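Only one chain comes next, encoded as structure tokens, the form predicted on its own.
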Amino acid sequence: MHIFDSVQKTKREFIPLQEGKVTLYVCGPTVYDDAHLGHAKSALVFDLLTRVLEANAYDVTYARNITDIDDKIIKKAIEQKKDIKEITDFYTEAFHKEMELIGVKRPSIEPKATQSLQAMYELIQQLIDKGHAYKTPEGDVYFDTASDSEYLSLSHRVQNEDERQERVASSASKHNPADFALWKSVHDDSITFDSPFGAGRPGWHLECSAMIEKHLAYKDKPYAIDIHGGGADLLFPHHENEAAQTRCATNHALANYWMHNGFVNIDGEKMSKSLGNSFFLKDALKEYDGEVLRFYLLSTHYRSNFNFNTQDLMHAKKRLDKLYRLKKRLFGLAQNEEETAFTKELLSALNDDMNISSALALIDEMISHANETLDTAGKHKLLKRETMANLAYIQKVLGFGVKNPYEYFQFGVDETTKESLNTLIEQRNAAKKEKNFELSDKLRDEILAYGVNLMDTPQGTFWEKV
């Protein structure tokens, strides 16, 4: 297996610290608001990579975290006169089920900021006590980025004073711009946490390097984590400043590899709350199947920045139908998980950074060529079990024919419409059985007049949307 990664700018081969285990990182959303297409498009990533580590008999221990402290998010709570624990609950919950039904596992450790304050502590005073970092007058704890000959070895690029990003306002007192807060003090009323620094806020960057320490870094090799991941944009500061932090304070590297994913864009403007595209994933999910959205997200390469529109999200779904309606043609076939020439030569493309054109591509043969052979004379007994292991490899690498066949065409009808249909064919189903044929034919015309196709199986019976 090969993975680019984005420090060295080259593809490499993939070789755990140790073997047979693999430890994974990715920086996860602040919960103060509705997740959009950009945190959708990142955990589809880092999904779609412990699938394909674990298809390659991997342990994987995947860690996201929950950053629920955060000066936006105690503004939100301000504004609307809530306790801040009401807030990143309701957030953390409308992300793991917006999650869920895009198909993303949940991570094997999810840690919250809020759960990880004594791991913070403990890293600032390790840096404290090392030299690279230092209190100031006011009471807060900045990172000597002078102290650390290495800072900037991540991102390859010059400090410039007008690129610094902080979450938390500067303080005249830091020795350098470049200097990042590792505790911000809080001297009005407004929600602040006990620590041995004082009253305050942790920085931004300081909770996933605390959390690595804490949940999965070894202590006994050259990196904490095999794999660090997240979005381009988090390169700079976000994942310069980890890595500064856990090689100051610690024995080790942050990562190994180093994995970003690209950019969303929408209709070819990068996505942004303050230019008023930022696609809420909510809203995309009234108007599309998860699973469809799920293959459209996934389908450009990993690395590259993603162009959001309604055209080419309507090729993808026509893509997936394709897959459906392969599934419908063979339903009620006996499972199979064989390996098989195809699952193998998938796996391939995928170990290859992801290479999801590639992976696309031998779907799209894979079907094309099992319909053209179910076309012909015969019973294809041997097709239609290799067939039925290549869906069920697809499923559990991608996360894509994971439903019914005949529910996945039903998109797009309303809960109550739903509800109507199967009692309809409850009725339809108790006549037929009564030989009452009358009733049920006069049912059955009353279920086609909703719009949609009717099929009765030896599975039972299933309706779709026309």
Second form
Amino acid sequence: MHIFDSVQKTKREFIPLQEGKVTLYVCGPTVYDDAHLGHAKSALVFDLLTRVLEANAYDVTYARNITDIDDKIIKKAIEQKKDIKEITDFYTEAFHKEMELIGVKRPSIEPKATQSLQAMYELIQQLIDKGHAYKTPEGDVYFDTASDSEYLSLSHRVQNEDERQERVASSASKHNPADFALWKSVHDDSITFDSPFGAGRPGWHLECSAMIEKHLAYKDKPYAIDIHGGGADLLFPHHENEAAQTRCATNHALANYWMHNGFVNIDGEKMSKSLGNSFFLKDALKEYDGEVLRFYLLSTHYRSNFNFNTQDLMHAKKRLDKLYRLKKRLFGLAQNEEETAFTKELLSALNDDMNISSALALIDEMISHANETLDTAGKHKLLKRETMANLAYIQKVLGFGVKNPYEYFQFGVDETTKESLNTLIEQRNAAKKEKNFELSDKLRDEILAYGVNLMDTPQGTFWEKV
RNA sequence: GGUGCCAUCGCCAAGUGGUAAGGCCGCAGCCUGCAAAGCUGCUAUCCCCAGUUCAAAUCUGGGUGGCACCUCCA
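What would you give as the form predicted in complex with the RNA, now that the form predicted on its own is on the page?
Shown next: the complete complex, the earlier chain at its head.
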């Protein structure tokens, strides 16, 4: 298996720190608002990575954190006069629910910042003891970037003089403008946590380093974990700072491989609240089947930027429809999980830095070939058996085709409409039997007016939501 | 301003030195009472210029055009 390491900027063969095992950490959401499509993309990418690693027989420990301490959460809590837990619980639950709808499996571990404070205190103390952090007169604790000779080695950034000067003025107590907060002291009445460094809140970057040390890290390896992932925007400063904290506080570097997924734009524009075109996952899920969203968001390479638009989404749906039609065609046949030439090729495509385009091309070819063979007369026992194995594999590794095919094609259609459609179909079939094609075509138009497609098959007449 | 990424058929999108995958759309045909679905066939020389090479979409240089990060951010 090869993955692109965004720090070394090259595809590297994946070799785990411990044979047969993989430790993966991905930066999860800050639970102060609903998840948007970007959160979905990131979760999907690393869900796929986990599935591919597992298909390679690795025992994967996947941790994705929940950031439940954050200034934005606290701000919202104060505004709405609620306890922060009320807010974080609400959005955490919503996040879980929405992830389930797009087929994202729960990570092995989901550490929360509120449950990792002790680990954060320990990390800060280690950094102070080793001379990599300092307290300011105001009571803040900062990481001393000048004390880390490898700082900026992750993002390959160079310190900019203009930028440096600008920021000195705004934070006089920092030794260096690039220094970042490990602990922010808070003196007013707002929400704070008591620490050995006084009342305040932890710095965002610290949470991840602490959680990794606490939940995942090898103690005797040159790296704490195998793979660290997240959105492309996190490389700097978030991951840079995480890496600095871990390497300075402990005896190991943070991660052996770094993976960053590309951004999601909406109709060519950056998603952001200031632009007002923010697209929440929950809104998309009202319109589209979660699996269609999964398929669409995963349909281009994870490192590319993704331009979300409904036209492309509908095209992606048509592609997924074909998989489901084949599934429908073989509905009821015995399941099996045999290895086939197809499953080997598919895994091989995914092992190449998750080349999803190649994988989808293989799937389309497999579908066409199966349909072609099934179109000819014969029992095709072997082909059916193999195709069932192929479909099962796609389901397991890619999470596509997991639903009942009949239900898939009925997304968003209410029971009353279903009954009406079935009645019309019965009437049309009766008319067809009498060769009253004028009537049957009229009935078909009525059926199509419901926004569905109609198809006559050897197994009967079926409708599909367009 | 600094750093970095990208530019392949109408649209989406693989391919990183050996002569252009796949999907959507379109056209023709098979199937069908007619359709739909399914199947078959057809449709690009890879932003521009120069260079390296027996050979380049793929490497180098220049240009043009997009984009990202540098601030909370998946």
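All of these numbers come straight from a predicted model, not from anything done at the bench. Numbering follows the first chain given and starts at 1.
Asks: Based on which rigid part the C-alphas fit better between the two forms, which of 410, 338, 85, 348 occupies a hinge?
Replies: This hinge corresponds to 410.
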